[in-house]
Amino acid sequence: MNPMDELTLTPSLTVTHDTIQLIAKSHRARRVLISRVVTALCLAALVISAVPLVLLLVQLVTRGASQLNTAFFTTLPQSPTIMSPNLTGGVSNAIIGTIALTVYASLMAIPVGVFAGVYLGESTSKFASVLRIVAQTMAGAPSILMGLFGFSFVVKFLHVGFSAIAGSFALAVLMLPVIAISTELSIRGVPNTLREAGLALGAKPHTISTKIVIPSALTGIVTGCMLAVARAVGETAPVLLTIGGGYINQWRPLNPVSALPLSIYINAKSEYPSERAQVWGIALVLVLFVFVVSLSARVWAARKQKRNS
């Protein structure tokens, strides 16, 4: 190429590289403009999406935080009548029962929830995707679906009758695929570094499984269980159907007990304002308790997880 051509070719070089960043600022411009559309976009939504949320908490402390007092935790529900119209007693009861339902729920679920997600996440089998399927579907079921069957296989066909076993029984089949799912992607979560570094030391499947691998996952499993017992301990449809009830202290599984989303779904019902009145309480320390929950766990895995790093 002689010098001439050099001379003839830059001019056009140099109207293609300006070409190039005019193009590169327009569609630059474009972009900035489509993030921030999209940005105020999902702020828009986030702000829509939290407007209810507040005013319902809002609501939910102003009337509930006035019912609040040591009489209502300590003392038994009573019945309003024409001359005593603000005689509602406590929910102590209620509370005895949530705990008792959320124990006995607990301890049936957790151990049986851990197991099926340590097979799903360590396992490629036919078996372990079928199974896989019929956890993802239940977790997206219903809740009282869980209750019907809680129903008419532990008060009906087993004839337990009405009782804190029948409640749990149902809570736990509701607890399970939330168990299973989160304790399944907490074991895919580990690194395969560290079962091939298992392997090559010799050790067999099953102890890497249980030295190595559920150790560390063990911050996601736990997060998962408390994270199941924060949604039982607010179903409202399964206990409806299965716990009966009771005005009495009761903690024993196979006596009917009262649960606090029962004592709302009643008090919701009656006649009188006062009663009315305490569904709001009662909600409170429902919330009160899930947010508890809730938040232990995160904590707890963030301290976990900080202390591991």
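As the structure is a prediction and not an experimental result, all values here were calculated from the model. Residue numbers count along the first chain shown, from 1. What changes on going to the form predicted together with its partner chain:
- When the structures are compared between the two forms, the hinge, where C-alphas stop matching one rigid part best and start matching the other, is found at 55 among 160, 55, 76, 273.
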Given for the second form:
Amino acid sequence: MNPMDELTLTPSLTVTHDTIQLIAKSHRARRVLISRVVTALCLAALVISAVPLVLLLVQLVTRGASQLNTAFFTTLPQSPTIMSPNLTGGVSNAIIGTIALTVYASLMAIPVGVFAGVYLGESTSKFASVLRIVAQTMAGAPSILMGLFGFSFVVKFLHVGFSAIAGSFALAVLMLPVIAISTELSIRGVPNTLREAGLALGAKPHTISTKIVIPSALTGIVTGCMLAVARAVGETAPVLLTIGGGYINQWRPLNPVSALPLSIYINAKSEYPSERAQVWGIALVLVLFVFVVSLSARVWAARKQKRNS
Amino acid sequence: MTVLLDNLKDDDLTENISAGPSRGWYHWLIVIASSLFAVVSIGFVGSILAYSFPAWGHAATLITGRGWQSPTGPYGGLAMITGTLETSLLALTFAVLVGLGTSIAIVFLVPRRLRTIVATAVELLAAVPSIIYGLWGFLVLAPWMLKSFDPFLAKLPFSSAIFGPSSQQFGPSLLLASVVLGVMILPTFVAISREVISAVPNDLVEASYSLGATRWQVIKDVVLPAAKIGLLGATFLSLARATGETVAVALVAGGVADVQFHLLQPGTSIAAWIATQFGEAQGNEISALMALGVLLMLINFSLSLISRSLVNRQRKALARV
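Cool, the form predicted alone is there; where's the form predicted together with its partner chain?
Below is the entire complex, every chain and molecule, led by the chain shown above.
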């Protein structure tokens, strides 16, 4: 017998090569089987998570698309009555309100957020590191709290009342940390060699920042702002407590306005099927807007990055 | 000293210019912007605290009391606190179990070419406004659950003990709220955990494959241990999002302020209760709702601090590998 075929483990126990192979084979079969089962489970998880999300999107498109027509965008809402239950009108007030809210909120949040982000990106002071933690915590704060802030500060404390400015203030507070963090990350992504090259040319620190660092980081900064806008447009809770609503087309900052998410929230609970059906149209418009803004931000950023590298 | 070139602090280059007159308008612009941000953040906490102040006289009722008698009081918050815990923990269980499998499938099973598309799709879904999930839950899922799912649940053993009698007229329930929340935080969890899992160095994965490990052994013994802390961070972040969710829960939970452990019965959560009650609230009720907001803030801030520190620790651990 070949000595290689026989392994002596202990003086009393001998194991042949065949036995080892047999054990290894059966062990391997078990390992492979377990691996296959788990792989199948992971695929099942992928399907389970895809099904509700795909269903949601399909229903959103099929139910929403039939609601969209010119009157939907250009006329004021009308309340259905028992006599004419199909009367819904359009949502022009909510569209104008949402545009106004978003523009005011961006005007407030983008300048402060971007320059605060530049500070976070360039400074290593104690204040900057505290502010960084504050920004990260604020970015995850529930949006209803922004509503409470907008209500307590603008509506009550400043006695402005329910108004577009109160709502856009709440949305600006929501956008601010998001913009600051994304700006900080883009500023940090600019290599120090560029700053040193600027110094070597004799440029002043503020020239280096405005002429070298910010232009190099601009793609990331703009992407961050767009994503913040996309988030603010769809937020319901902050505007629920602050804008007051209303059935007229109006955009003035100190008067109450309506908004698309608010119309969804209110009309979803309507007792008229026609109003509940119209909600899908509003939802589709909102989701399309959010998708277009965030997709174009991502695609633009990816393309710029590719060109730079 | 200018804050602008702090990144180069250790460098000899900056020493000469540091002494120069660099505190120009630009320096002040960014300092003022960041101070404004700090002031807004302090105002955010301060303003909510200030308006909640009258309610803290009844702090015990607010935290342990049952029943919300508007407009006279007392205002008990126990139902909202238990509702928040029940719905968000159930949703988290669903999102973590399904989400972990999904992330593993995306990183290890989806073909490389499709991976960016799937990742982008997940991030887009995470950006869908929560009101849309609420709307879908309210108009589609609620009637479906009443018609098809509840009768199925009723056949299971111990059904009445866990789920209680189904409220036949209305779809909304704590279970529906948990399902909608779970579907909603799923993309958030997957977006982060996918990133954490794919950040595990490929060397480790390939080395263990070359030792003859099966895919599951690689995942179980190499990938998951390396990604452990980051995955925990993703879990806490998803939990923070679930506890703070407002309008979706307001639409599908039922909006009833009862301490309720039967999942098919209607309930509410802290955030949803603030949203539904705020419209008609006056005086003391507003401060009681603000005080609920303070509770929510405490829960959310501690969860997000925990998750941030976990994610940062993960990043440092991987940087060392």
